[in-house]
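A single chain comes next, written as structure tokens; it is the form predicted alone.
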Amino acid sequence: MRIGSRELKLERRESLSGWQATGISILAILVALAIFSIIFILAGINPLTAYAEIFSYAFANPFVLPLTMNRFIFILLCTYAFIIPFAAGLWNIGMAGQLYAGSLTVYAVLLALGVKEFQSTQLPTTLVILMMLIAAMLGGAFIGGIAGFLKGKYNVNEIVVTMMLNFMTFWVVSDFIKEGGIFMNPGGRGESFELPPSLQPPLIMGVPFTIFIAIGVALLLYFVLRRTKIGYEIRAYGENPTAAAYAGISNFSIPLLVFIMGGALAGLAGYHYFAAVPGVYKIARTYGYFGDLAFYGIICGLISRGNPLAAIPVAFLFGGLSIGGRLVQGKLGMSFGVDYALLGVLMITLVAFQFFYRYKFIWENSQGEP
């Protein structure tokens, strides 16, 4: 397009800094917010007002901000499920299966103490939630894995697979807590039998003690991916599978290795929401609600390119908008997802903006001089 003396051109970037990323991602939020704003407008509302009430609740009250951050990990978590296939250029659609998996076996673990039925246990409580916590893992990367063998052995397509997994799992773990299921709660509601006091995690802040394992797990996973020879297998494989195929990287076994790891992680995000947020401790009869959740996951680790430490702030900021969307639609008398449809914005703005990673705008004179 071309103005008086000079011409506006798109142009391939060469490369694109860290710094330069997180003002993209800025503006694309900043977009997105004045996007939304529209909406707050027709029903009569100041946008400013709202924004302050969303941001104020979700990041500022200190009465609210644990939900955040319980909201924060258990994103975090999946975000990680998915970004650990999609450096092997693997779509991982099954976060949810995965974490419903990882809770049927933390309560699993449970019930084979005797749990359900005695509220306790003679083991030490940090040995069973150690136990708790690999059971979680293993649950998650059985399903995963399953999507893995698939694809390195037969190369069924892991979307489908992952898809059909996640419906498989909600009704399996429906069966397990309706009535007459062995999970059932002794009340007889649909939901899991409680987790006794005794075994409660301990709270920091009155946030879980996951939020440790979120963030060891993001320096962990930069680290892998990044600086060791299996990082470096993965993502060339992601690359390109047949030249990694040529250069003795196994077709089979990156497969199975990254939704083993991403299934494992998203089993992590079961035990955290199902038996380390405070007022929740079995899994709820809302139990599909979160994994609609977890494919937030997949918006940030899109967002944040695959990088683990860059997803932090991204789940972050989700998190609290899932949090203080939900409060506008009461105190301010709006109608309901509200919340859902702020997170859509935000993602579909957050994604578009990402055509900026690649290109630039630049302004030329007429003699091809920047």
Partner chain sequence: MWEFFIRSLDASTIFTIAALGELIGQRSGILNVGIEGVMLFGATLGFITAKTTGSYLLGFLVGIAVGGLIGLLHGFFSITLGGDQVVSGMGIWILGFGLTTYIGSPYTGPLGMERIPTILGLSPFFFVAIALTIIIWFILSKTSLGLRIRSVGESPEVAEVSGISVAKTRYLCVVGGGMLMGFAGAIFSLDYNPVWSYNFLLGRGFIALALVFFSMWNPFILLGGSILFGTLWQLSLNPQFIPGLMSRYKWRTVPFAITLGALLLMSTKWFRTKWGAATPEALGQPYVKD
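Next up, the form predicted in complex with its partner chain, please; the one we just looked at was the form predicted alone.
Here you get just the chain by itself.
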């Protein structure tokens, strides 16, 4: 494109600094929100009003902020579940299944301790919570591990496998909590038995301790992926599995490992929402919604370009947007699924912006050239 004596040209980037990447990512989010205005306009709503509602509700309302924080923790854990396999060039779209499995193992521990029957347990609370956390990680790691094993051993496409496992675990949860399933609430409302108050973790301003886990994992992952031998091996496998194999990096254990790690963190997200967040404390009837919400982890992981620290602000934003999306849906009389539509628009805009991570526009003075 030529304007006067200057020409707008595309140039491949030699390198991309952290600040440039951040700038592009922020721009991508802004453009996505601008595109999403169309949805509001089509519904006959002024987009500025809608966004003002969403942001003031999600981030400035003291009663809602804890809800935003809890979603933030959930999305952040799901993001880790995505970015660890992604560092190895593998796609984990099975966070939903992994977090369902994690919540099942959490309630299995409670059932084994007789909590369903007696509404309490003899064991110290801290110990039981610790057991629940470990169970959540094992449950998620098991489901994730299946995908990693099949990828490593038989080279089965991990995208298809994790998707199939999502659907399978979804129905397994129903089997456990509905129609006479062993976790069924005695009240028979199609949800699991409740966590007794004695086992509900303490809250700091409406937010459970899982926030420390989520932030701590960010630091740990940042260190592991960048500074350790295993992090190097994961990245080397991600660059080129064949070359990595020549360098003695196992094409079996790396996929298995990254999916076990990712699955374990998704499992923690399951613990967080179904056993630590105030007001839930059971596997809710609407557990499928949280499985869908987990897909925000994919977008968050891509926008933060696999950087666990950069994922923190992005997950916070998305937590608020998904909460706020639900609000405007009811308040402004829009049809169901505003938060789903936002998920889709954010994702596709981000895909388009991948281009700008590789190319840049430059202005060139073309005068005097033939």
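Residue numbers count along the first chain shown, from 1. The structure presented is a predicted model; accordingly, all values stated were derived computationally and were not measured. Between two forms, the rigid core is defined as the largest C-alpha subset superposing within 1.5 Å.
Once both forms are fitted on their core, a CA shift of 2 Å or more is seen for Leu343 between the two forms. Once both forms are fitted on their core, the CA shift for Met69 between the two forms remains under 2 Å. The Cα shift for Pro47 between the two forms, taken after rigid core superposition, is 2 angstroms or larger.
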